[in-house]
Each structure stands twice: as structure tokens, then as C-alpha cells.
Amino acid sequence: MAEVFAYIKHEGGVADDSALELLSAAKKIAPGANVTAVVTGNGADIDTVCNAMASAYSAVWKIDNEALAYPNAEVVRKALVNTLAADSIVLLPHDTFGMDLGPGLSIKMNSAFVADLVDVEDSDGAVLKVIRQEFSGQAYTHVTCDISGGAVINVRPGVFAAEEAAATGAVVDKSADAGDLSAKRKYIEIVEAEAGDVDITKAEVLVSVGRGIEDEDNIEIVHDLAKAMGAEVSCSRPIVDAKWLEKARQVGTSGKTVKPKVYMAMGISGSFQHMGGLKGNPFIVAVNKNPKAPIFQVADVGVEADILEFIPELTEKIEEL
């Protein structure tokens, strides 16, 4: 069986939520295989992450290099190609960085590529049958691919439950195998987005609104619900694009990453771009009049209703309590 690896994203010495989700996905893709975590970076933070991952993965490969201090996909791609066997199965989170890294990595390794995997139907080590979503989750596709020669698989964050840490893997330093990590593009600086009136990243409860609100004048009922709940208002990208709410309230891969305890998704379809900004396994309540909205696949509670009717009624009931 090919070796199986999970690429671990991290920041400030803390592994991304996708780290243990990839382990769960790997066990469905390659049942019975040992899964190795690969951590790239530079300095003390990488050691902290490696030690944390050793409690979950059977082994952890550390690639420490000054060129990897900032997660540049071009540099990481070189490090992985130089370190991993060509027939390896490599799992990545399907986020902005994973979408940058994955396709080129599969070409360099001459292996199969699967993007935005949301479930695994069957796998025998050579043939993999998976499920993907198309058209913002409105349709499902069933894909069969040959992974006997290796594969790069981007897994949608949040669709696999995080694996419990129950291993004592060794950390192996593979830094010397990384080779030349020169690149045509280089990190210059991080430009922080302008701060808004509210910091939704610190909110424990978010009432988030999408295109189902239909009109800017209806945004007021969302603010009323949030006030009744002691919550903050957030939104999906179409609301920002329409200039109905400021950019600082947007949740998603092109907006803010949030970790609330409760997330109220009002009239939000649940595309992976939006869900990619939701971390920490919150309790999700979804209200949408489309029974096939993909948000219902991840919601803890789903309500099929028109939010223009549902939100005022919910606000009234909460105020009564």
C-alpha cells in the first residue's frame, strides 16, 4: 500500500482545525494504513506543532527551512516533491492555500488529483470512489479514480469529524531531504484588512445572513435577532458585494475566519467558500427555504422556512423568554 500523508497547516504554533479532520479522511481513503503528518515551517513554532501532531499521527515528518517561514505554496510544493515518494497519497485541506498547492503538486508527482472531497464511498487501496459537490452544493458528483500510482486529495474542511488524539508517533526530521527551495515568488509582507466596527472573530454567537434576506431593508430584522440573542451579525459574501454590510462582517475564505460556539446561518446556501471560514466545530442552526441547500448537510439543526417570516417570529419568542 502507498504511504499516506496529511499536510498540516499551522499558525503561531497551533495546528489548523483541519489537521485532525485529515486523519479521519485518511482512514476512510486508506483503511488500515499508517498516516504520517507533514509539517513545514521554520523556528520554534514548527517543533510545537510537530509534538502536538505526534499524539495523533503514527509519525510526523518535520521539514524546517528558512524558506518555509511563510506558507508559500510554490516552496512547499518543492519541499514535498523532494521528500515524499512519487506514489504517495497526500491529503490537503481544500482552502485557498490547498487550492494553490494541490493541483501543481499532483502534476509534479504525476499522480491523480481530487479536489473538494466531501465523502468517501469506497476504497480498496487502488481505486477510490468519492463524492464531490458542484454548483455551490446544488448537485453531487460521484468520482472514481485510480490511486495506485499515488494521489493528491483536497478535503473540504469541516466535513469529517476530527479524529481523537490516540497515538505516540515519532517526529522525524526530513529537513535535509527538502533540497533546493528557491522560488520565483517570495513573501513580502502581510497587509491586514481594515478593522470594522465589530470583531466577529471574538463573538461566541453569530447570526449570519445570506442572499435569502433578499433586500437591504430586511437586514434590520437580522440585527433585531442578534440583539435579542446577545450575538453579533455576520454575513456571506453576496451581502458584502451588494454593500448591505461591511467587509469586516464577512465569514469565509475571502472574509474572516470565526470560531463561535453557536452559528445561526440565515438564508445561506453553505458553499465551501463560506464554510471555509467557520472553525472550531460550532453548533450550527441553518434556516433556508431550499430543502437541498448544502448547509443542511453540516447543520446540527435545520429549519426549512423563509427567513423573512422565521426571523421575526424567533426574535419575538426570544424576547418573551
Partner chain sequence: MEILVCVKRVPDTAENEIEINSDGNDIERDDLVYSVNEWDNYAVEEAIQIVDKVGGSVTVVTVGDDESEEVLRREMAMGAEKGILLSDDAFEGSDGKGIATALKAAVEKGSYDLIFTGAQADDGAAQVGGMLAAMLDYPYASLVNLIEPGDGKLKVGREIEGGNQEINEIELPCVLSIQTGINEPRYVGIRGIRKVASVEIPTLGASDLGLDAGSVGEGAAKVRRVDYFMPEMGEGAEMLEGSTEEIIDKLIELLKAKGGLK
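C-alpha atoms forming the largest set that superposes within 1.5 Å between two forms make up the rigid core. What you see is a predicted model; the values in this text were computed from it and never measured. Positions refer to the first chain, counted from 1. First, how it differs from the form predicted in complex with the partner chain.
The rigid-core alignment places the CA of residue 224 2 Å or more apart between the two forms. Taking the rigid core as fixed, one finds a CA shift for residue 204 of 2 Å or more between the two forms. Relative to the superposed rigid core, residue 252 undergoes a CA displacement of at least 2 Å between the two forms.
Previous: the form predicted alone; requested now: the form predicted in complex with the partner chain:
A lone chain is what you will see next.
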């Protein structure tokens, strides 16, 4: 059976949440297989991470190199291609790092690529049957993948429960196998997102608006509702892309992580990148004109309505209280 690897993302000596999620995904993808954690990096930090992973994974491969101090996908790809057998099954988180690395890695390993896996249906070691989503979760698909020659599999963050740490794996130093790590893309720096004037992360009640608002002029009704409720206004990404609201109000993986008590999702479909920014199990109210919108699967209370009509009426009633 092919060897199974999980790539461990880490920063400042701490493994990412995905580290133990990939282990439970691996156990569904390749039942019975030993799963090895791969940790790339440089210096003392990576020893800390390797040791932590050894208490969950049956083996940990450490690749320590100056060129790997920052996880530049091109450099990491080279290190993995040089170190892993071509028919390996490699798991990555489907986040901005995994999206950068996974597709190209599969080409260089001449193996199959599965993006954004949300569940595993069946696996016999040669054909893997998984579940994916299309159209921001509006449709689900079964996908088969020939993994007999290896595979790179990007796993959606947050859908597999983190595996309990219950192993005593050995850390194996594979640094000597990393090979040539020269790259045509060089990492320079991280520029932190601007703080902005509003802080939606502290708000207890958020009125959040999505593309369903249709037009910039309509944003006003959302401000009015928030004012009546004593809430703050937040939004989904397309509203920021259109420059109708400032970036500091965006909820999601590429925006802010919020922990309100109450979250009003108005005309938001409920994509995983949006919901990924919503933590702390808030009471979610969704208003959407499409009764099949994925947001209704995660909301506590739903209203099938046109927000352009519903919001002003709700505002008026609240103002009358």
C-alpha cells in the first residue's frame, strides 16, 4: 500500500488546526495505513512541532533547511518531490497554502489531485470515492479518483474532527533528502491587514450583508437595521470586492473571525470561506430568497424572503418597540 503523508502547517512552533484534522481524514482515506506527518521548516521551532506531532502520528518526517524557513510553496514542493515516493498519498489543508501547493505538487509527482474534499465515501486503496461541493455548496458531487499511482488531496479545513493525540511516533530526520531547493519565486514579507475604523470582532450582534443586497444604494437599509438593533454591520466578501463596505467589515477566512452572540446573515449563501470566520456558536438568523441556500443548513432560524423588502419592515417593527 502506498505511504500516506500529512503536511503539517505551523507557525511560531505551533501546529495549525489542520494538523490533527488531516490525521482523521487520512484514516478515512486509507483505513489501516500508517500515516506520517511531514514537517518542513528551519531551526528550533520545527523540533517543537515534530515532537508535538509524534504524540499523534505514528511517524514524523522532519525536513530542516534554511530555504524552508518560510513555507514558500515552490520550495516546499521541491522538498516534498525529492523526499517522498512518487506513489505517495499526500494530504494538505485546502487553505491559501494548500491551494498554492497542491495542484502543482500533483503534477510534479505525476499523481492525481483532489481539491477541497469534504467527506470520504469509500476507499479500496486503488479508487477513492469522495464528496465535494460545487457552486459555493449549492450542489454536492461524488468524485472518484484513481489513487493507485499516488495522489495529492486537499482537505477542507474544519470538517474533520481533530484526531486525539494517542501515538508515540519516531521523528526521522529527512533533511539530507531535500535536494536542490532553488526557486524562481522568492518570499519577501507579510503585510498585515489594515485595522480599519470598525472592530467587528468585538460586536455581540452583527447584521451581515451579502451579494443578495444587489446594489450599493441598498446598503443603507442594512445600516438602518443595525442601528435599530444596536448592532454592528458586517458583510461577505463580494460586498468588499465591490467596495460597498470596507475590508475591516468582511467576515471569513480572508477577513475577520468574529464571535458574536447573534449573527444575522442577510442575502448570504453560506460558503465555507464565509462561515469559516464565524466562531463561538452564535445564534444565526438567515434571510434568503432561495430556500435551498446552504446557509439554511447551518442557521438556527431561517426566513425565506427578499431582503430588500424584509429588512425595512423588520427595522420599522424594531423601531416601534
